[in-house]
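Let's start with one chain on its own, the form predicted alone, as structure tokens.
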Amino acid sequence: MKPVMLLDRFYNKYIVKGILLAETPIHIGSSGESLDPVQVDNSVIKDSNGKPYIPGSSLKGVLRSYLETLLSSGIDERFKACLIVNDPCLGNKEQLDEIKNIQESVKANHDADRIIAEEIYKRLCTVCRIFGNPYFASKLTVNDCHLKGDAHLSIRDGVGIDRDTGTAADKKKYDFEQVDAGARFEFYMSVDNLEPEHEDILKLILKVLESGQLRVGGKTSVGLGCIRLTETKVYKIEQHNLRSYLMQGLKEEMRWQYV
């Protein structure tokens, strides 16, 4: 029987580092609205140093959505994906009642928490096992991608369209800020306790990132947001080299060949 790799102990850790290259302009809008009339209507999100960045949560969400689409299309029958919002793999009343009944039956067991966690885990689709859901924490983490070097920002005009006439709507002109193509962002992603059979999912994620097919932010329908992972380095930390990693950091002998 294959071991179930939960998050209660260390089995392995995959670390992916590289550079995200903006192949087209990117617009990831900030939520704040300025009252300054000379400010752009919709500026890009910036860090505490005033430099644009790609939020890790945004990139993780895009990766999850892309992976859900691929697996739902049957690209690999070993792996499944649910619709986390409309039809989650775990969450209806019958499933939760079943979990509660199991919890009641094992409450005297000293290992009750792990037993329940295993019951939850085995009911999850592949994507939820890696990206998490309301009942199980995510194994995959994407850090905020901060700008490496400098980037050029520009202002671009946009026009609202009248739905009836199909022409430019009156008084609907706006502008938005974008990070121009060529900007480079530091990329760091890690995955904890990945089962061997799910290594192919990680390889798929890496290939998607390196392919340049992924788009982040807004205005993607007009060509913005195309990013590509370059200078990729992948490391695999296991129990035998965990101490070395903790004491001395990443080393070349920890590199993982994923091709």
The other form holds:
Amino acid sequence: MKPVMLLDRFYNKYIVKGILLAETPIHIGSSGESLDPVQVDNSVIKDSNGKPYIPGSSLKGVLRSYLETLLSSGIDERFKACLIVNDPCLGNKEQLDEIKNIQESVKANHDADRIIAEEIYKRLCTVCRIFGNPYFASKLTVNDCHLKGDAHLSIRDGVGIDRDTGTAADKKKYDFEQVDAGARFEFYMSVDNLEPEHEDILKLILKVLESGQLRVGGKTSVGLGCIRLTETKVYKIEQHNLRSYLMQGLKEEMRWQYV
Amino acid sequence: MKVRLNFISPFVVGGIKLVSNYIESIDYIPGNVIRAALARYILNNCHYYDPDEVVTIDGIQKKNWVYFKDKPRCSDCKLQTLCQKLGDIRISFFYPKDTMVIPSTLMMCKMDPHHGFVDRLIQQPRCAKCEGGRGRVEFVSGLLKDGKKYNVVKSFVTRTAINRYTGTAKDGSLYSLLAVSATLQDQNTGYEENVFEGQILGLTPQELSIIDELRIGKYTSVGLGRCNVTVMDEKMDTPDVSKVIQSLKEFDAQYKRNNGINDDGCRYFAIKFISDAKLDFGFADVNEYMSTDQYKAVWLKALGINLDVQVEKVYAEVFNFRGYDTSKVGEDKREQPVHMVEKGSVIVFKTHLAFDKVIDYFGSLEGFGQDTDNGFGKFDYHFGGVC
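Mind pulling up the form predicted together with its partner chain next to the form predicted alone we just looked at?
Everything in the complex follows now, all chains and molecules, and the chain you saw is the first one.
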């Protein structure tokens, strides 16, 4: 049996860089509420410079959820997906007891941590192996996507419609802030120790991002949040070029041949 | 010389595990902890430091041992004198600025801590300020500041180790530190300081001022225990012997009055430990219950007092302590267990000698028990009450 790629040593690293282009306006709401009566009801999240950005957590969440949907539908029988919220991997007592029993049986072994980690890894679905779960850290990381250049922010009004009268419902008027279409955000994603058979998943992620099918933020069902990855550059770092990457950074010869 | 440690990060010293994953710092710094910090500072700056070097000290093999190597670059080394003197300097315990140790004879009102203290040696154990003057009191320990019980400010730091295979929290590795983060906290202005003071003897201010920043206590490699060292005014208080004798006489009179003793031929005086003391009680040979008189004799022997005095009363907290000597080579780095008499413990002596003879003898003592060079076993006269 070939060894699984855990996180204790370096096997490989994929780095994806590019520009996320907002094809439609984006609204990723901030949690802060203002007492200012002229302030917008729902403002967009902004960084310390007051510029809007797309949090890495939003993107990673959308990507994971999209992959779960695809893989659960059985498009590729090599890959499986759990439902991370409702029915996660290692989410039931029997599975955890099984792990505990293994833990008990190998506790005298000096390599116990590795053995248990392998047992945990074997019981994870493809998505959990890449995106992580409470028992195994994520191999994939997405940085916050900061604005490149400038963006136009606008305030859009909305109103609820009274179903009986077909007119504006009382006290249902609201407004929200949005980053207008055309805004460009710097994209950086990396995946560590990706197993060779999971390269197809990474390709799938890239295709999804480049096709503009993903939507981030709020109000996606009413036209907002459509993003497309452009100017994509994918690098693959392996043991033979790791030193060069660490000392000199990314180079053209490290580009992954897939793209 | 008086030395001030101005902490710029919280510290954990002598962390005692209250439960398996909860480590609380003590609120004072023993001298051996300061010495270890100085040793580490010297080694970190030593041109010839070899972590694998083993030296034999008193027949025991040690690593990371500071000694003057007298090699070519040693003559230019700024820490040359500190390195040469480290084994000879005497370091006291360090306490929060402007605090003193509470004598274990002090009792406090159970109902209202603002009612002040009662000293069991010279007063009846009841709070005179409570209605009817019969308020219940209880023993207290710790530190005093401005005549009131004092506590340092501690802060929680929770940490875990990471399982290198899964990248998640390692099983059973979550722990919390309760670190000392401030000695003074002003609620109105938000001003905080974390300042400890003590004494280092055998070094000049110039020799100590070379140190820009020390790291004291545990977890120093992850940011805890950083402090600046400053030398305070050189003036040391020299006690006025006549005043001390007068205070001893007053205590003697009060003690006799409180305990109904009418014997002009004998005198009573008390000392209090202002630091922990490592005493050898020789309990290894004990295999039966002892009478009070036998027990008092054990105390006198453990103190090693060579003067015509008797132990009259002991108010002490003694715990078994077994530390680690991380400089030891080999698996077992534990030190021999010792009986540690806690700071604040009070011992009342009875003697027929005049007080000037007592002062002459006790004044010649560096301290009681082992490890007095690191401030253990230091004592002061106790005149009753908050003094």
